[in-house]
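Form predicted on its own, single chain, as C-alpha cells, below.
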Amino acid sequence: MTDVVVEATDVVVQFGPTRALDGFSCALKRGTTGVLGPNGAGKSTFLKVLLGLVAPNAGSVVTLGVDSRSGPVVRKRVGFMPERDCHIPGLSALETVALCGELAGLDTALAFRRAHETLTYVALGEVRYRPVDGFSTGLRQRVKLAAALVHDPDLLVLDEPTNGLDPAGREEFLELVRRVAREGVSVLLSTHLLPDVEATCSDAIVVGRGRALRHGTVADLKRGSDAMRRVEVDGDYGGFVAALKARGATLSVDALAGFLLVGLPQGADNALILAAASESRTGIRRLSRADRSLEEVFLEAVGLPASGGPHAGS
C-alpha cells in the first residue's frame, strides 16, 4: 500500500479568466494533514478536483491511487464533509445519513444500518430520528460527519468543519476527528483556522495563488533556524544584552513574554549566550532553539506581515 493518498502533478483549473490552480503539486501522505490558504488562495478547487467534482485543464490529480476524473470510483473510497448545509427539509439524521449510504453505494438496509452506526459514533444517537432541520449549529455538523463516514472511506475530506461552533462544540468535535484518525481514515482538514491543524494534523499545506506554498511536517514547518535561540533570564538583562550585542549577536525582546530572542553569527553556538551570561553575571531559566508558530509559517508563506511580535516555542 502507498503512503501517499492525494498527488497532484502541476494542476491547472481556470475559469474563465480566473486561475484558481496555477501549477498546483503536491504529495500527502496518510495521516491527518491541514489545509490552511486564504480566502480565493485554491483550497475550495483543489478539494474539489481531488474529489472528481472539477477536470483540471492540465495536470492530474491521483486519490487513493485513483484518476481524480474517475469520479465516482474516487467518491465511493473518499467522505466529504462540505462547509454548507446540505441536508433535505424534512428529512431525519437517520434518513439524511442513509441517504447519503445508499448515494455512496450501499444497498438500502445496509445504508441504514451503516447510518444507525455511524450517528451513534458521532454522539447522536438519542435525536436520530428527529428532523435535521430543527438541529443546533453543532448536531448539523455531526450529522453531515456522520453522512461523510456512513460508507467507511479509507480518506475524509472535512471543508471548514468547526465553522459556528462555540469552543467547547469545536473541541468535541475536533477529538470525533482525532478518533477517526486514530482509527485508521486519513484525513484532510481544510480550515482557516490554525489552532484546529495544531490540535489535529500531523501535516501542514499551505496554499496560495493557486500553488502549494509550503507543505511538511507541522514540526518541521514551525522548526526556527538553528542560529535562532529563545532565551529567558532571572532579574536585569540590560548588561546580558550589550554582552550579546559584543559577540556579534542579534536580539528583539518580547517584553510582554519575558523573554529574549537571539541571532547567533555564524559558526556561534550556546556557548557564546553562557559567556555573555557568566560575563554580565545573569542567570539563565532556559535555553532553546527558537521555533515560529504557525501562525508565522502561514504569513509568510502567502506573502502577509505578521500580525504580532516575535513567536517563539521550546
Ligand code: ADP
Given for the second form:
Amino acid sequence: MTDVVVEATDVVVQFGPTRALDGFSCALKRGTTGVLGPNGAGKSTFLKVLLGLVAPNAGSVVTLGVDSRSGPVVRKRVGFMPERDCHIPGLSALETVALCGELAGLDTALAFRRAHETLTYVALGEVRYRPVDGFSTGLRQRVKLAAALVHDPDLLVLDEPTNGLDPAGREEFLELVRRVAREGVSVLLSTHLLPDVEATCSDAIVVGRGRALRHGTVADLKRGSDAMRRVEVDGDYGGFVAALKARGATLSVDALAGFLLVGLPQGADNALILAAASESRTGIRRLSRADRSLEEVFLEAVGLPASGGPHAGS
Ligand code: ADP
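We have the form predicted on its own; now please give the form predicted together with adenosine-5'-diphosphate.
Let us now look at the entire complex, which starts with that chain.
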C-alpha cells in the first residue's frame, strides 16, 4: 500500500470571480496532518474537493488511490466531520450516528451496531438515547466524531473540530483524535488553531491564496536554518556582539527574553561563537540551534509579520 493518502495535482477551483484553489498541489502521507491557513485560504475547498463534494475546474485529487471525482466511492472510505452542526432535530445520538452509517452504505442493522460501538468509543454511551438537540457543544462535537467514524474509514477529515470548546473539552477531544490515529486511521485536521496541530499532528501543510505554501513534518517546518544559533550569555554582551560582528556573524538581540540570535557566515560553525566569547571574556550559558515556532513558520508562509521573537530549540 502506498504511503500517500491524498495527492493533489495542480487543482484549480473557481467560484464565479473567486479562485478558491489556484494550482494547489500536495502529497499527504499516512498519519496525522494539520491543514493550516488564514480564513479564505482555500482549506475548506480543498477538503470538499478531496471528499468529492466539489469538482475541480482543473487538476485532480486522488484520495486513498481513488480519483475524488468518483464521489461516493471515496466517501465510503473517508469520514468527514464538518465544521457546522448537521444533526436532524429530534433524533437521538444513536439515531443520528446510525443514519450517517446508512448514508455511508451500511445496512440498517450494521449501522446501529456500529453506532453503539462508536458512541461508546467517544464516551457517549450513557447519553446515546437522548436527543442531540439538548447536548452541549462538547457533546455535539463528539456525536459528529462518532458519525464520521461509524463506517470505519481509513481517513478521517476534521474541519475546525475544536471550535467552541473550552480548554478541557479541547484537550479531551484532541486525545480522542490521537487515539483514533494510534489505531491506524489517517487524520487530516483543518484548523486555524496552531496548538491543536502541534498537539496532534506529525505533519502540517500551510495553505494560503489557494496554494499549498509549505508542507512537511512539524519538526522540519520548525527547524531553523543550519546557520542560526540561539545563545544565552552571562552578564553584559556588548563585547561579545562586537567580536561576533567582527567575524562576519549577523545578530539580533532579544533583550527581553535574554538571548541572542546569531546567524553564522557561510562555512562557520559553533567554533566561531566560542572564539568570540573567549576574546570578549563572555561566559556562554546556553548554545543551541534556533528553531522557530509553528506560528512563525505559518506567518512567514502566508506573508504576515511575526509578533514575537524566535523560540529556543535544542
Ligand atoms: P478557508 O476554508 O481557508 O477559510 P475557503 O475554501 O472556505 O477558505 O474559501 C476560499 C475562497 O473561496 C474564499 O474567498 C471564499 O469566499 C471562496 N468560496 C468558498 N466557497 C465558495 C462558494 N461556494 N461560492 C463562492 N465563493 C466561495
